[in-house]
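Heads up, the chain below is alone and in the form predicted alone; it's given as structure tokens.
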Amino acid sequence: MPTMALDAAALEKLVSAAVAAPSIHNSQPWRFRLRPETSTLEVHAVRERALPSADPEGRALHISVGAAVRNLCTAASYLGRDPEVRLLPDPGEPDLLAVIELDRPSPVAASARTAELFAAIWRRHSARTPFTGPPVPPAVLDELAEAARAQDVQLHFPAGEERDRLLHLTAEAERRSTTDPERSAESRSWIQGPGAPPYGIPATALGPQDSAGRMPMRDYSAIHPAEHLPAAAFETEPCIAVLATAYDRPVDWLRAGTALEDVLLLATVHRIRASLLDQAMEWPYLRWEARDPRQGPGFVQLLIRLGYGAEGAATPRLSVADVLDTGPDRPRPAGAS
């Protein structure tokens, strides 16, 4: 089979797509390394940007990296490549989370949907404001669920009492996080002011709290009421998606991240906004309680809020040069020194 060399322009485009992925508190806990002998990218965890209080096991870190891997593969497909991904390829190197071979041309031309998903990579932003549009159509929800199933991950949409129960668990987790001094301090440390490094969440990307107290949005300002935005009226019949896996191993967390990003990109194509209600996932007991036995055995990885409304604010990203190791004999992205 013929191979495709990975030139500097393609390398920059691929890594730029990867770093546009969502990550917990926009921590961007990834680094990429190009192997000198092949067109293969390694994806490594950056533990220095982990959240030891909220994410002691690294579950959210793995989900974040999985989302970056999926963005990279979407970009590769758009550029005419046939990426081959191996997750956790080396048990002796636990921070090597994925290897992506990129030297094979795709046997088919990129589809119109692939082009739409690629364009959505840079338009996808978390929306932390109220949703004000009509309900998300069932046909679109089915499409989102199918995108998750393609990654061996389940996505379902609870309603009524089950949805209210999950919102209650999320509210309890939010209460615990904002009143726990260690977690509160960690959360606040990721809110960035002017001149801060290009990761974390700028204050301009934060949203209000729900004036009715129904929607438990994350309060990054913790217990400093003077910093809160004015409360606003959120949707009364929210659309909540539950992302779950059959098992709860690091490889399942990575797959949850790949499925999450496919869901978010497809939602963006449909002009649906999304935000993550992941507070309960940070407390083991509450995360366990989030399971719905009627959906069968499994482990909840994330709750996703979906709806129509204003586009979310962009958050900063590290540059390609900041996250890519190319080595002396490897192609360097434009602008790298």
Ligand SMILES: Cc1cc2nc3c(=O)[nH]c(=O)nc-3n(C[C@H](O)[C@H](O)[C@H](O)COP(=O)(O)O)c2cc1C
Second form
Amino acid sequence: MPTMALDAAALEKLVSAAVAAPSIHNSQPWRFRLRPETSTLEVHAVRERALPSADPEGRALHISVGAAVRNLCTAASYLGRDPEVRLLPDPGEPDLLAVIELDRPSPVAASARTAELFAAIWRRHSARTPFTGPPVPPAVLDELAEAARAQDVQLHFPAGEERDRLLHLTAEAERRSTTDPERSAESRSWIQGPGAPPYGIPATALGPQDSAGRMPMRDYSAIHPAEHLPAAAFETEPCIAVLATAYDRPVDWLRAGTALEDVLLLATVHRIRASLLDQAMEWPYLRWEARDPRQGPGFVQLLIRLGYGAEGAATPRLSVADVLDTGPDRPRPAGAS
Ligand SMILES: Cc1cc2nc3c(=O)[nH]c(=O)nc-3n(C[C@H](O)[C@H](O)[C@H](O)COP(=O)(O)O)c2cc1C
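Instead of the form predicted alone shown above, give the structure for the form predicted together with the ligand, please.
Below, the chain from earlier opens the complete complex, with every other chain and molecule after it.
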């Protein structure tokens, strides 16, 4: 079978696609290691950029890394490769979250949809301002749910009382997090000041709170009124998607991340914006309450708010050279010193 070497240009493209993924508080908790003999990339968790208060088990960290793995695979498909992913390949090394073999050419040319998803990797940004457009068409919601199902992950769209119940749980979680000194200090520490390293969230990417108090957007500046944008009116009939898995193991969290990124990229292709609501997932009782038994015995991983509105602001990323270990005498990504 023919194999494809991984040259420096391909490596640069693949890893920059991976790092464009969303991550909790833009913590970018990933590191890549090249195994050139097999054109394989290992993806490792970076625990120094974890969130011990809000995410002690590393659930959100795994979701973030899952999203990065998915971007890498989308880029590989676009570049004519047939990536093979093994999640958590070594039980003795739990921080080795994925191994991606990239040496096989794809038997078919990249589809037009793959090209659109690849382009969306860099256009997708969290959008934390109010949505203003018409409702998201049901046919698009079906497509998003199908994209999640392809990764073995459920995506459903509660309406009416069930949606409001989830927003109430999120508001309660938000209240607990902003009044918990440890949690609020952790959250604030991820807001970037001038001259900060290229992770965390810049003030330009934050949004207002809902003047009607209905949409519980995360308060990153954690009740310091002077730092708040003026409150604004959010959509009165929000479109909320629930991302859920059948089990709740690290491998399920990684799969939730791969599904999340497929859903977000597809939404971007349809010009739909998204922001994420993780607050209720960060309090075990509230997370448990978020389950809807009518959807089966699953575990909620994330709420996604979808709609039409202004594009979110870009957030910084560590450079490819910062996150890629090529070892001595291995191809350096373009631009690395
Ligand atoms: C697991 C996970 C949880 C997140 N939770 C929230 C959240 O509760 N509120 C929020 O506004 N953004 C949330 N985000 C979005 C990140 O803050 C965002 O991805 C990061 O700042 C990078 O910005 P970008 O999405 O515009 O690239 C979450 C992202 C992930 C992957």
